[in-house]
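Consider the single chain below, provided in structure tokens and representing the form predicted alone.
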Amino acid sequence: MSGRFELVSVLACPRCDHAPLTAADGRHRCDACRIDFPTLDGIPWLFAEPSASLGEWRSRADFTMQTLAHEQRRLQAAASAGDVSDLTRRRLTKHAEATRAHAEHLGTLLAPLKLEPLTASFATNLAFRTRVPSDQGLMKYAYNIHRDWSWGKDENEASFAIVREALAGASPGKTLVLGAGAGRLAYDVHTRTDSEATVVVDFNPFLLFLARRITTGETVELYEFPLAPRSIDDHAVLRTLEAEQPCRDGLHYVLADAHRPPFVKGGFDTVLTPWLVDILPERFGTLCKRINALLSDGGRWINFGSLSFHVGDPALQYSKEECAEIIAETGFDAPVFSETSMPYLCSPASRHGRHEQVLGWTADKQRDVPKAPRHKALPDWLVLGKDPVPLLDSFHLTAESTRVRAYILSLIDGRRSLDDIVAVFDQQKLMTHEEAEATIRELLIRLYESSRRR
């Protein structure tokens, strides 16, 4: 090892790739862009448009707190109803109190999000195509938190075993964990190998705020709300989250987007991508090029997960064999694959856990490849607003179904029966009688069932 590792030595601007960044006053500055990237709770915030991305996460934090307040009121109202049993009232009352306490815990953990004012507009964020995906709430991976730092020893050990086998006794050197979630794997790699430094990256601030506290020796209490509770007392379980010991020096956290990793070319000897490559909304080959650029010559890429590509285009839902071909075409040697059966989110308070058949691979970098294009979360016709909006199949189908749905809903006035609504369709010859009856009944069934779900 050559001297003490400094995080700034591997940081680059996520907007223009300029390096080095200047670290001062708790911020990192890109002199080329003339922009400052803040630090929140000791973690650099290195999104391409830092103020706008902070605004998005603050909005999601506010929404989370509002949702919890609404859920508490809903549970209290249910507990106060006169037709519930004492046992049900006990469960609902306990759940409502746990929800209130959970909101207090979250308020403390999310406090760093309030430190920066909103200064950038939504349009500014769009210009850099760096918006946070709409399905990524702060608490989307709440179960992973409890697995990592409470009850998930078997799964955590299985994950680390994959990495240990892939390293084959070699030092991981400077290690990047991309899409690290709540940080347990990064902690295990850093404490149980002789890595020179381990840099932990995720774009969810709550996960990294929590991971940083736990790995520096703090104990955090947080409620778990299992999807399928085993007993009446398992609907809300207060967990103690802690690491076996504080982590040694050299574990660093960075908040950033994996599509625009803010690091210098060739900055790492090992890149880990646990449960990541198949959920990113871009071509797999593009991601391979990004990983290649992050690795030093001869550096090692270690990946594992389910390989269930979350893209609509069937041509991009690659098999293991297609992945191997793409990896080899993007500057790596032929990947070595492994398959492992391991537990997945098997909480002792829930019946929802399962076992997964996990696919892993190890690939060493052989050569540099052309730089991957800058990620664009949105196309020009959405951002710039000048080009025609394309009539995508999904748009066309949505338009047709929305018109029918809206018309049916407009006929619901509290007086018409289902047969009366079908009669309107008959009179206007919008469908055959049989089609109208089936369509309207199916829509009303779906809406009714939806109103009764959580």
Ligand SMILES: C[S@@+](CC[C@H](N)C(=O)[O-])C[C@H]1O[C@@H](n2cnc3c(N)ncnc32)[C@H](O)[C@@H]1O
Given for the second form:
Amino acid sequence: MSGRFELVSVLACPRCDHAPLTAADGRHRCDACRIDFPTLDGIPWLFAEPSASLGEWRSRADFTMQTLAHEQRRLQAAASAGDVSDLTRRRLTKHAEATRAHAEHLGTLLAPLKLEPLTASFATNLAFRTRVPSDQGLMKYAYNIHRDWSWGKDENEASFAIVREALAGASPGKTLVLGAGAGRLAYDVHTRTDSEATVVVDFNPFLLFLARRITTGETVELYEFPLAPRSIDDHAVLRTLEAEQPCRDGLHYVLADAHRPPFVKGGFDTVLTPWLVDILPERFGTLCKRINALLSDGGRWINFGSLSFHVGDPALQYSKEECAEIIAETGFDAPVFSETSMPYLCSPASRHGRHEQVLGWTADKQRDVPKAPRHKALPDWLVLGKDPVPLLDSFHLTAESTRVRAYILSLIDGRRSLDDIVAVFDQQKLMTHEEAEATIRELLIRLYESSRRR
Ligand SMILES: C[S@@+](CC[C@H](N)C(=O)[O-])C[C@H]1O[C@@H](n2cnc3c(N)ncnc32)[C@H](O)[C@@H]1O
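Provide the structure of the form predicted together with the named molecule, given the form predicted alone shown above.
Okay, now the whole complex, with that chain kicking things off.
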């Protein structure tokens, strides 16, 4: 069955939704937009503005490499200081060497990001209203990689069990895994069910480059730097990442933004969203409409993870009951919920693992609903630059506190004491003496503490 599926049969243009795309010379072309989407490391790069998003991820890769080089220098300098014990020197030296080797591994894995020439500017990306959120660094989900492909058997089994139970013996058919991370669940679904084809989507190229290599049978070595190392040897642990066996045909990777899924309407029988719905900045109801559009008639949406919505607006931080209502309003049958207790990122080298009460649901598509509007990551006043910049509450608060901080910082000259700085505030009657003392001490404590943190 799997041999018959062609990825291009479900692809559509992420800019204008035109389908089919034309596949030739390792590229996909939208004949309506007249734009080519490249393939990087064997994975179609289907972002609405392919060149500009490549520029964004490339600069994040450069930033990662610079951070590692800086960290290596810091570790080496600390190891060479005269006042450290032999044991500390051993730890620092090993950590510095692991950081150097890690940078080398990453350099190789991320090399495909450098192969494609950049033809678009940041401005073009803005025009398409697409943007990789600032908090999404290339390494943000690095622990998931080690869990997926090294030590995480129990966690991976628990995740797959949720999907298997949701399927209740049915075939998942054409399956889409959105926000697939390092790809383990997609691999398990594809190797352990009779899925017709499994399409794996994430917007982080590091995760998908690795997933593709591993699931096609490569063994990759990568350092893990645990958050809370158990012992001196656990500060940097070289892991061997591999799959039990290369995946059968039909597992396809696509680099794309879940807000602009580059797929035809009704292209999938099952959509999986593991640990995704609450981290997207978009309204939950809009995401539900997008998932509805991706599903065939009677198709099923299987979701699990947390419901800890990251959006700032408290009205959008929905409960399970509100989610159920929104799911039903957006063309699904009432969702069937499940709760599973499972370990989460419990690395054997770290004391930081936790247990999660994972909420899952399965919702069958009952009817089509009006299409979700095209996603705009940024508002007009930011993109077009003509409308007034709104005085949002958080801007106002930031402006106030920045003014006070900047003034306090300007008074630090290596000679004034805390009391002297408070005296300046007293003279200028900027605050009461008590307020000034508390504010200035608090800021200095924070600055001092942050100067001593990693
Ligand atoms: C919390 S992680 C979960 C990863 C994986 N599903 C798992 O369970 O291990 C969220 C994943 O969603 C991806 N992601 C976040 N926003 C995305 C977006 N707009 N489009 C595509 N992927 C996104 C991240 O890169 C990350 O891999």
